[in-house]
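In structure tokens, one chain follows: the form predicted on its own.
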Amino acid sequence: MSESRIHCAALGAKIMSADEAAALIPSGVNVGMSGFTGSGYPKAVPAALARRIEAENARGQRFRIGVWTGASTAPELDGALAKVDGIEMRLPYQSDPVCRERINAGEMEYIDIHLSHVAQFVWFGFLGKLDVAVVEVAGILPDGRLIPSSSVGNNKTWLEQADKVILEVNSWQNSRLEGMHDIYYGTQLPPHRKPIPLVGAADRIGEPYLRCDPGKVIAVVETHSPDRNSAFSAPDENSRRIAGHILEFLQHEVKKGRLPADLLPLQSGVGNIANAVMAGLNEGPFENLTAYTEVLQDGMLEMIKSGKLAHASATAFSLSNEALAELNADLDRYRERIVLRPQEISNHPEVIRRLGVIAMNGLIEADIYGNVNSTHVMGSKIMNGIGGSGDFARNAYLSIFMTPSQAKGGAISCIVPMVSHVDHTEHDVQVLVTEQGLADLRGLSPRQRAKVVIDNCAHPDFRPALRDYHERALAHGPGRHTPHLLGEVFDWHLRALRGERM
């Protein structure tokens, strides 16, 4: 353990065990816990949790939570705990297999939600009381305020509003991330609300700190333990062409005078296809660009190596382990040009609308009309949840979506005759694209999307089909806008889940 940096009297008396911490908190009681992506969650309290739990359980004693987080966490939070029955409620957003598997199966209640959402329905009361914080921190200042880590997620709410606050003071986080992060105190309820300030992506319009209440902490922790950073894939070839068509039309789109040549403020979801757009933007020929979105990839930060980015706003890191050894090298260099942000501004829809937001996020599957699943396979096994996605879709001054045209070794084609379950309907979709191409769906009709979508972005091997489907539609269906063929719609999921191909 590396010098203590805790420097506040009164919480440096509250020092003690995950394990002594852990006993603090009672069943049945929300806990909101800090973690975005693997970043800043906290690492010793959960275990702690998950083996008093998994004691009391085999003392016949049945002890579940409910967790609230910002997004993602790691197998040390979610893993832990649901490998030992004790969630009852998860929200907004998890990517655990074990968490996926009990959910799945009936056994964990979830609730997918946007992620501009969280903060305000718990500042409105909707979601039920917030009983304990569990909040990494990576230093506490002498007066008490808070140095923010490697996400901020929730974490403002989640102090302000819990009754109880335990912090995790995680020693492994860099002390230079100090400065880092603008903590925006302005929110407030309806009817009392007021634009906030935000008409930049590097503008900063709060405090580098967050703030809690002494008196509701009831318990300190010391860690040195690091970040679930995981590796992304390089580029394959079908990443390299869908990064290729989004190139070539933010290049026509500049052409045309509908975007500047610097483009406008860039989010990118997480993924590997994402981490492939952004490393052709940096060998492309834009020049000071800007992103605002929730996460920093790999891909962001090389770009702001590079040069080609000069500002980033988010609210938490991703990053492979190479990439953070490349922030920590030069960390005071990348401060300069990295703002993280809570994530009810990072994903707020005033600011996304307001700033010209170009959004680009991954999905499941796309239907002939542009709607898009971006969370369920077969229509009612969730796989990970909506996130930030429909905060940016539905709020972007360009909204793109993007996946290989098929799945499964090409025995699942992920453009569809209808999507399973809709996440982002046609109205929000503007741009599909595939390895196989680029579909510019503004300005169309239902029927021309469908053309455009089949010829565009389906694999050759599943064209004919989709078009079959689309014919008989036109011919038969009991509607011409949208032509379905309700009768056999979902066919092709039917025959996936039978194991044949779609």
Given for the second form:
2 protein chains.
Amino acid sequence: MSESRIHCAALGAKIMSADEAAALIPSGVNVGMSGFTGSGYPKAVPAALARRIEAENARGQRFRIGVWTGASTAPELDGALAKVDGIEMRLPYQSDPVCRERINAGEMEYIDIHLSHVAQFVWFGFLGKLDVAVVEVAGILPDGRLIPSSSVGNNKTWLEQADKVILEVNSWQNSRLEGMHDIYYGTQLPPHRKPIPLVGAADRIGEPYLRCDPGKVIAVVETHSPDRNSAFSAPDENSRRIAGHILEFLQHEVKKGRLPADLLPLQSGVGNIANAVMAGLNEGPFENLTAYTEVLQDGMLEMIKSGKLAHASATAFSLSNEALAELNADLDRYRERIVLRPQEISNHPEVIRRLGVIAMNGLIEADIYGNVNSTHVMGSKIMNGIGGSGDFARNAYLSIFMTPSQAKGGAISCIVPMVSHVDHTEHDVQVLVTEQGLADLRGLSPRQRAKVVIDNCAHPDFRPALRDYHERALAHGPGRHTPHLLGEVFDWHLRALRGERM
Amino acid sequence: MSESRIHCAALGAKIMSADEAAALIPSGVNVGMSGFTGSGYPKAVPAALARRIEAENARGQRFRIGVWTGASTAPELDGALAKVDGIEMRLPYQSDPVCRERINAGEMEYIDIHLSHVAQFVWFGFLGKLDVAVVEVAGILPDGRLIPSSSVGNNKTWLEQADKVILEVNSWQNSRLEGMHDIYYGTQLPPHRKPIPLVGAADRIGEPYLRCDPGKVIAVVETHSPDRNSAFSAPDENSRRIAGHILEFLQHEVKKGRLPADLLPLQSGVGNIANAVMAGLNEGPFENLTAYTEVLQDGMLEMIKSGKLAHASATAFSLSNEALAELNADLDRYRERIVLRPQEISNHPEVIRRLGVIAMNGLIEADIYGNVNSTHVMGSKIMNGIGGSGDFARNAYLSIFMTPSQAKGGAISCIVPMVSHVDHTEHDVQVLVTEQGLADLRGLSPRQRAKVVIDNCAHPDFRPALRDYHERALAHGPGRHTPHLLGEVFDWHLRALRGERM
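Now that we've seen the form predicted on its own, could you pull up the form predicted together with another copy of the chain?
So here's everything in the complex, that chain up top.
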């Protein structure tokens, strides 16, 4: 079966094992790998490379590479390479527990980059030389063009920028994905850039295949391995409440004439709250919706199935096994409604601003003035990364951030006096939602924002202490615009670090 | 002389005094005023309104309005209205000392907004109703169209969105400004937005006049008053050094092939360092430069005069009297090289990203990891506002921030362990420059950034303490990705608040 995926003789001649391909990657190089939110990443070569690194290490040879991807991958890639300490520098996003531990132990460098910036930074030459690309595809056409896999990510850029290319042809990927992708080849370097001609979430502005110079391909590896499909958890009570507040708000905005009846294209971060919001929308009053987002999760697939969501644009799938079965069972129909694009287009400020996206993203903590920390625990430890949240929040029509009001069984308040790290400033946060309620921050000064954030979003157990802080800061802080008491502003975090309740 | 500026009979019939016009503005309304960086703001009606408010206050009547502008104005507008406590809510940017005092005393609400967001937020209905527009123009055509003044700012939006319009026709403004402006009327609300067809800094995509429904005009006031032209100070030693580091860096980037020989369009914040950088470029090796910026200061005018700068696009002038005389003496020539646009276009992420702007902005403090505070002193007191720095920094080809390494005669380090307020996150700061040197943060992890920021940018007097903090944070912080000691991270600011050296 797998042989039928490689229809180009020149590339068919380069078929080899993952170990043979991994042997072609030298230490010290930068490797651009496919993969975005656990889909479309290479399944065999990274693991083979990890084995090789382990063997080199056992011989006392240090062997490390730079790993660039679309976004997060899976244990077979990030996990395997991090375990053998094989990653010198990782970018632009990761969510692997072993990786995270290495980074926070100071054993691996990590650059957390807006996902829309990555491709252009490589083109600009800002991140150094890309030596090798390792890209999973669903098939190879007779002329050498590639059928993309379950994510597009930065693959176009990796294939164009790398000196050498290793392809993994994964026969586990549905061959009927062919035609779902839209690879835009109209990007240029400044000063030669032209407008991106995308004016609707469903628009196709490119071609369905990835181009690849066959002369650069040094190996083709056949695989038959599943993506890291995560189990879908049914929304918990908090997520359902958050979704309820958002639905009520969107209905209010439609009633006030500030949103059309079919809303505007939805962007939704990854995770259970996001899925709950989609479930709420699926049962809600809105029809003929569209999505312009990074990742297509179960919730959105369900909405396409029900007919609520007319079209979705993303750069990757991130599905449970059940949702994947649903997708595969009716792929011809879904292909009409889903477009997968390079992340430089799915996350492009120009397009997000033009379409007027409704952005909904999660967070680690928010402060009373509306600043958001999406990435760092206690200001120091990276959790995952900023991903595309900045691309969407800054350029959205409506920028919504959502979180349960507390964590660790009530020991931690997700609303704090001052966030310990800022990823999204007060300027980019228009609506904050917890299970407690929704704070509409539009048109409010910092002092006014603090009142509604505390009253509407903080957990009642933490409200008195937040009010007390804010009132004392107003009375004794060095200024009353965004009043703070710098001598105690992180006492909440310090208590948590001592294992106490915030 | 002034009569010749009003060529429309219907509007000529509405000429009245500033006091009569001010009497048409009720308390409690939102007023959209022209004005950007001290140019093109109404000179008479705000002052008349301030007198009226003072009289109402004396009778025990509270009288306050919302004041929306392009950006900063002048003592006759912000100063006069703030002095009589006549402003309930101010947005999106100000730099007036009386205003600032009121805001920081908690007596006036202020919303600091990305300048590219303002027009669209008003169109979206996010900031409430705009009741009255008070807009300075340089003249009125027979058909009622308006010749814009020395700034465009949000005037197009104010004229379209306000229920009532008051025009100030200022005969002090050079009538030959006619034809310099480019007002783009192709904006739409989502989902009807189309690409903005601007592909070069010099492109004209609109028309030279502002449209205005004559039926909405309730008053026309004739004035003959100068803009708040600030004296130009020659660059000091620190500014010259900063400029020198930037020039050296740009030459290096050209040599490395990462910038074209004629660079890319320049954006330059306001102030003496910005002027110094322009003076440096004016004596430097680059030819045929362009600018795509907010504000055209003396430095850029000088570069146009010398021929170094082929074209400049901005939304406002901000000139010294000497530079203004130069502009007026040769306006026909400058009109060929300068375009003034609405700020929603001058600051549009779509256009800034497309053109690949080199953004150069100032700051209050930066931290060792590259986060930038542009707005708040000691985390609480607003200085001016974020202005357009976020529009440019996030979307630039190169995002450069610059500052002297210390302030208050060495009592304050502008490089601190953690900024007390974040306007630009580590994700949006690629280059940091002080008189000490330049830190190229591209492709560096937070730990690596800290090293070059301390070594290259911090003042030598503060380097040992910064290194000590960073090393102890690495050893004892809760994580080594962006290591911080939250219990002491603001000790630097607390010392400054006690009047001690940081």
